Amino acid sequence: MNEKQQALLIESASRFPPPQGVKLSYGTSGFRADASILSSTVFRVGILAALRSIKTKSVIGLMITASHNQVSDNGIKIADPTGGMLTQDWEPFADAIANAIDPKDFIQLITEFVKKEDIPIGGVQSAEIYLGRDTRPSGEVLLEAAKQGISSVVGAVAIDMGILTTPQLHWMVRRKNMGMKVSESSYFEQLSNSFRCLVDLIPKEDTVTSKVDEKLIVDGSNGVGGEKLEELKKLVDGLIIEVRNTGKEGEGILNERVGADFVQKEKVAPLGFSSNDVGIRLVSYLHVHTHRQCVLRSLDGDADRLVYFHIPSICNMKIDLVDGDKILSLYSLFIMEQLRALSKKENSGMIADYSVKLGVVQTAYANGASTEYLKQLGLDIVFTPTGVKYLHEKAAEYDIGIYFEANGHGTILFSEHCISWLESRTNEVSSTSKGSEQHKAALRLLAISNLINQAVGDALSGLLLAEAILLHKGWSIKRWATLYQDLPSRQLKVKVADRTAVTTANAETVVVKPSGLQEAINSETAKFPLGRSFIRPSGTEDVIRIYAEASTQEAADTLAESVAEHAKCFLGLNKS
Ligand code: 16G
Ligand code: MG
């Protein structure tokens, strides 16, 4: 590092002094604390994100969010090169550039971590980084704080993209390096033309039951979500979409009793809805008036979560969780289904020439019941920690890798070899063939693709594809919610000072640490029928989580909270 570039970094520094006894954690998905205290990190990873930039020469993504956490935190998060998580090579450095308090300390963290992974800083190099920020008040001071970071390596440009949703950023970041324009109509072009697309392939026949007048109730977290859902449904054909929870002013807080993670976690309606909401009700389709199900759908504060609920009685707002699981199935389904058509030989002599290594990937949260079904259909499942990364990465080994966690986080993975196979099938089929249903397989799956963010799960890409099966198989809900039933399951957590005192090994099912627990939590589960346990550190809160799942839910519950009883004990937290 030349001269000119350590005083630049010295001289903006000293306007961003850390924040004293606080430890910040890059985390399973990036910085989160309170906003007041993140300007010095934003500026940090300003700077990282730059090297980033300068290393991989290509566009980096910098969004400001803390997803669904209250209103008055805030994070910080790195979109890298394919618009996926920032690898996890980098995040030892991104914890030790955030923690340094002693401006020498940081300048040597830098000079040592350049050196190492030969970054040349200083010269001619140029960097280039996407910003984006969700509707939280304290974004925009903590979008200077990055544009200062990024402004103090010589020869990077930061480019404020605006409000985004998470995805949204992660999209752009993925499309720009790929060659193409980047801007947020193209985004939403792409989103609703993909959707036409799949639904004017419904087969005619049965457009009756598909032309459901159905509203799309969809509760927005009041963040930059319902907002964005606002301008994509003025492009949308064919679907009626209301927004509560929009955000707008006087309409609710942030995530406050809102939101995909609130609706998931708590089993309850948020905020916004009401008596009209629950059970069936009327709608009309063509000219009959019929009864359904009340279909709602919650999406997270940065959109980057859905999940599909009903609530079946008025007395308590309890809801039925259609959840990340469910999506995953129907997601599963109609693909199987299309691969299944275009393996099909038919007169036209298109015939599929290439297997399509077709995989699933969920977490130890995926319900039990989910996990037989998809092995019932004869997918190839497989398992990682929580956290996207570890999901995403895995997915991508496949032709199509489909992947979701319980919670509602996931998308669908496409190989470029994939892709280009089934534009082959699509651009050299005989004019004998079009039309073929291996044809109009091949254009679905295509369709598919375009709709769906391959950068990182998103809300509302996920929204339209889960309504367009939906709307090609002329299902409710209800028939959705009952290819499997869930088994019942309790999550619970325990406070802790430190949760590095348990390590985990096999996708976080069996614990490492502390020695003789996972005995103890085997002998507990096997007392129930169908009884399944595991205990894990938070990668976001100071919590050991737990989660069991049993036949019954008084079953679920107990065996919860003794495993929760053994982790205490195991790590010296019951009292004498
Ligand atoms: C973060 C992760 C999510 C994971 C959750 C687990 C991303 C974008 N988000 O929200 O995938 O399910 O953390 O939280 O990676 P926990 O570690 O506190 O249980
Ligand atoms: Mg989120």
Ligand code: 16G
The other form holds:
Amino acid sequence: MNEKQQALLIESASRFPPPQGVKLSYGTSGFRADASILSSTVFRVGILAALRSIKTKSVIGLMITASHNQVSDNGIKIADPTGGMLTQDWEPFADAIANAIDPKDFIQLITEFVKKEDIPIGGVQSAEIYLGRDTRPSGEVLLEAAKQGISSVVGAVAIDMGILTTPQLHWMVRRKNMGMKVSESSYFEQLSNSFRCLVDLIPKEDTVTSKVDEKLIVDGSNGVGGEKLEELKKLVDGLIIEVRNTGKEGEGILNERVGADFVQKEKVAPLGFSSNDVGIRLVSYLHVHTHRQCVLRSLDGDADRLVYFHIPSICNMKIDLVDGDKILSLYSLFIMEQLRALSKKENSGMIADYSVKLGVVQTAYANGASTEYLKQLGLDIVFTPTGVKYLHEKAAEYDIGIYFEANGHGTILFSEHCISWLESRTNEVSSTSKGSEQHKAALRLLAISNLINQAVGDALSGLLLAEAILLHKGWSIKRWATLYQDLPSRQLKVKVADRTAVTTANAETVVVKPSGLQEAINSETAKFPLGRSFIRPSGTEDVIRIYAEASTQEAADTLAESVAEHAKCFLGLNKS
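Could you switch over to the form predicted alone, since the one displayed so far is the form predicted together with this ligand?
Left out here are the partners and the other molecules; the chain alone remains.
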């Protein structure tokens, strides 16, 4: 690093002094905290993004958002060249520069890092960073801090993509680095065209009408997702979409008793929904007259999570939840059906010449009933530690990898080889095989690969895919919900002085330290039918998280409390 570059970094950093007494850690959600103390952190992440762009010779993304957090919070996270999250190898450097108090230490950290990574800065190199932000009031100030950080690296250029959902920015970064057209309109076009393709491939002989009179009522969390869904719905034929909690002035507060995170955790309807949303409607499609309860959907603050729910009773606003595990099961079932159709030899002679490796990735928090259902389908199920970065990395090992967390965050990944093979199945067909079930199955899978956001979980694309599958199968939400019955579960947390006192293995399902605790957990679990429990240290705070499930809610509660007591005992928390 030459003297000019060093002087520029020092001068720029002086305008963004770090907050005293605050230590931040870069995780799955990037850096996240009260917006009032984040300017220095965002400035420094701007520098990191520029370095990452130079290192990879690719466009990098910076998203300013705090997702489902309260409106006073904000955050910053990086989209890597693939559109995925920042490589874990760079997370320690992110932590180091964000928390460096002394300016000399700050510059020294950068100097040593660029030397170790062989990153040529201060010369003629170039870097390009896409910037996005959600609708939080603090976003504009933090956007300027990010721009200042980027511009403090010689040759780095910040491109403001405007107000976006987090998945939109990740999608744009991925597309740009694939050499493709990038704009918000191209995002909307790809989603709407792919959805239309899937709907057009519904067997015509079973269709009463091409237009379904089912209204989708969507909770937009008073965030950017509601705003963008209002735009997307204008392009989507065959669906009538009503967006509530759009975030318009005076309508409500971002993430305050609204959104996917609130609905999934509290299991009550969000604000903006009332007893008027309880009831039965008659929907007619696919030659089936189905009595459907009022079906509702909820996005989270930056539109990367999606859950479904309905309100079964006027007595209270408790809901029946269809969470990420059920979304995963719906996607998996439909994709398996298409792959099975591809493997069948028809009169045309067309037959699959390649065995697609399909895998499903879950964490230990997935409800045990969902895992058992997926196993019964014959799927390959693997587990990873909690965190999207682990799930995404594992899913990428398959030809088609599907992952979802119960909170509604997940996606489907298609390998390049798989997409090329599917394209060959649709392009190299004879006149006799065109229009066959095999041909249609390949077209459906290609449409799914275009509709789903392969960079990151995306509530908007996920919503359209779920709706297309439900239309294809002629299912109500009630039919969908009965794929399996969730096992009752309970989650607790125990506050500790040092969360590193507990270490785990086997995707966080087995306690390694303290010695003997896992045996105690096993002994408790064996007392309950269908019992399962694990503990894990939090990734963000000094607490130990306990999860338990069993055949009844009472048993799950008792198991969780017993395991919590064992954890306290082994950690010495019961000592007077």
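Not measured: the values here are computed from a predicted model. So that the term is clear: the rigid core is the largest set of C-alpha atoms that superpose within 1.5 Å between two forms. Residue numbers count along the first chain shown, from 1.
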query: After fitting the core, S538 CA displacement of 2 Å or more between the two forms; finding: yes
query: Post core alignment: C569 C-alpha displaced by 2 Å or more between the two forms; finding: yes
